[in-house]
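One chain is shown next in structure tokens, namely the form predicted alone.
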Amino acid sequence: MSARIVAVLNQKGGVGKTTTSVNLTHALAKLGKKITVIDFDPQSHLAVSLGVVDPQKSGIDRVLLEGVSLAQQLISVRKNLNLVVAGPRLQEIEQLMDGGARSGDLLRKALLDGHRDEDFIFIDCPPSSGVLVANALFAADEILVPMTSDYLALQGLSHLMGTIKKFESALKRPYKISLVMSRYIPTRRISKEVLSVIQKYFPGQILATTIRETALLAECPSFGKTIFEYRPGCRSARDFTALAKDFLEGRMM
């Protein structure tokens, strides 16, 4: 059976796509799930997050601009748990407007090229809607959004659906959509107002486990660790674990 391959993404910045994607991945590595998680943001904040931080280090550019396979470029960062660089290069994908379509279905072909034995392919989107993006949603079959309690991020999922639809429409499939509250604060009347209006818009679409916003999340990226490293038995990682058992159940609010 092959890999479920998921998009995690908004294209707002700010709302905890890579805390997200680093801390959900390891918890599901620890719950014996086989991973790949893919850093398709050319700031590459996930690797450093995970402890990789040589700038140099090709990875999913050259799989993508030379046609390296993926499994040559898996770097093993912890059990369970492998993970893609962006690599040096991964920007120039943004200029590659002039393959059209064909530029955009880059990510889908390297992945079909052999999958391993893993359960799980997350890629990890930059906040933005330009080719890379386009060839993550290409690529995945669902769609993870990590979404803020705020009024503004409201309206930055709003134009995230509409892109979505599109893909949709071109590709005459649905993705399997799930979103996850991050960076909530329950002490806050417009988190719990924000809360409400997601979940009459998306009933049964939100991940039953919200993450609350804490400082040890924020601090966690500086040391190249994940939560259960860098705090073992926190709330965040008892938040996150919680989290990685909803996805895996498909348990929803």
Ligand SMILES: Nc1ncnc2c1ncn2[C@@H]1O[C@H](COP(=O)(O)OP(=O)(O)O)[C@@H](O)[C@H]1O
Contents of the next structure:
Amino acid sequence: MSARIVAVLNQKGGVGKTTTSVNLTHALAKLGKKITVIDFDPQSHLAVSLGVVDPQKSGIDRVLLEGVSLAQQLISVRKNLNLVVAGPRLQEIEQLMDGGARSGDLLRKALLDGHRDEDFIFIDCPPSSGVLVANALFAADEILVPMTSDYLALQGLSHLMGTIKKFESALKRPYKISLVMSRYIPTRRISKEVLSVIQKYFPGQILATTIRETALLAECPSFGKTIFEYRPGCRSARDFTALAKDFLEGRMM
Amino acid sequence: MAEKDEDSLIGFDPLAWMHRSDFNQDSQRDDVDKLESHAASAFVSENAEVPGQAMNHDEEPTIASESFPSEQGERAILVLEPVLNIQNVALLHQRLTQMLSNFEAIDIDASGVMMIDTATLQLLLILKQTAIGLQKSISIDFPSDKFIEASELLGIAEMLEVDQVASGFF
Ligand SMILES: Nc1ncnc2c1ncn2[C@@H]1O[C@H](COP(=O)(O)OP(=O)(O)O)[C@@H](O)[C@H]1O
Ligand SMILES: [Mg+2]
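The block above covers the form predicted alone; next, return the form predicted in complex with the named molecule.
The next block holds the full complex; its first chain is the one shown before.
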């Protein structure tokens, strides 16, 4: 069995990539799926959000730079949920311009080897479109795009789709692309309008549940807790459980 | 493809390059508009006569609620109906009082409220204060524009903690 590799991607910062990576993976893990989540952002926000704070600990950086096996870098952070931290040297990859084509293919190769038993590997991407994102796109089968519902996010989405299409034609394979409306503010009119524009271009590709903006979701990273630990049963926890089911069952808007 | 709706908040559509074919996206939108104008005309109408079709409360008006004996059995969630008026205030009262005695905290989801009258708002205010007295809490989540507008008109938005400042970003 091979894992589905999902890149959580949007070059715009602050759209909810890390929040989605943390809480969707924990929701899936709670539903019994075996997950590995890779913190692919040198800022290490994913690890921090999961309560792993040692900045010196190596992770995916050594896998890519030194060929250490992924299995060796797995940290079991929750039941069914393994984390690979970014590591202090991940930033160096972003500067690996001279390696040419090969520097883009490091992650894909690293994920090929080994016989692990995950159902899913999630990659929490950095907010950029450099070498790291190229690596994520080489490696991924699927792309999950967290989207906020404001105008500049639409602009960003346009740019992102341009990048993705370039990769699709270079790699000669289409990605499965899905979107999740994150940080959704239902009381704003612009939210609905942006959503309806997105629905027009991505019919059947937006996960059915929207993740709303709530204070609790903004609070939990500082405690290193997922929403399921910070406030079990709250609305945002239920949003993420519903989102996980949408994701597994392909339930779209 | 330019947006034709003059009222739209989206000017230039940056995704237009993705395809040129027109999609039929307007049906949903129309529904929303219809609802909005309907609610606007009926908004905080004191005269009990509410325009027909949208609400169909022949018998018992239902107020959706889900209790979450969330892991510690202390939070409950109540989802408010789109139209709240004097006819269902008694039921809502009963519901909330019961929840308040069984749970430590109640989250009221007010995102779907299209019309709310002063009786309902007063009820919410009183219960919120009762809750404080009991060292419990009632919070109003995701208040819709209509909800905020109505509570501001009545001058109790701040007490209900749904004023613009509080609700914009929570
Ligand atoms: N649904 C939400 N409600 C409230 N705050 C959110 C929500 N999603 C994200 N945030 C907050 O917004 C900020 C940016 O989110 P994050 O997930 O780190 O975005 P990204 O990884 O795309 O940069 C963080 O402080 C996060 O806690
Ligand atoms: Mg992030």
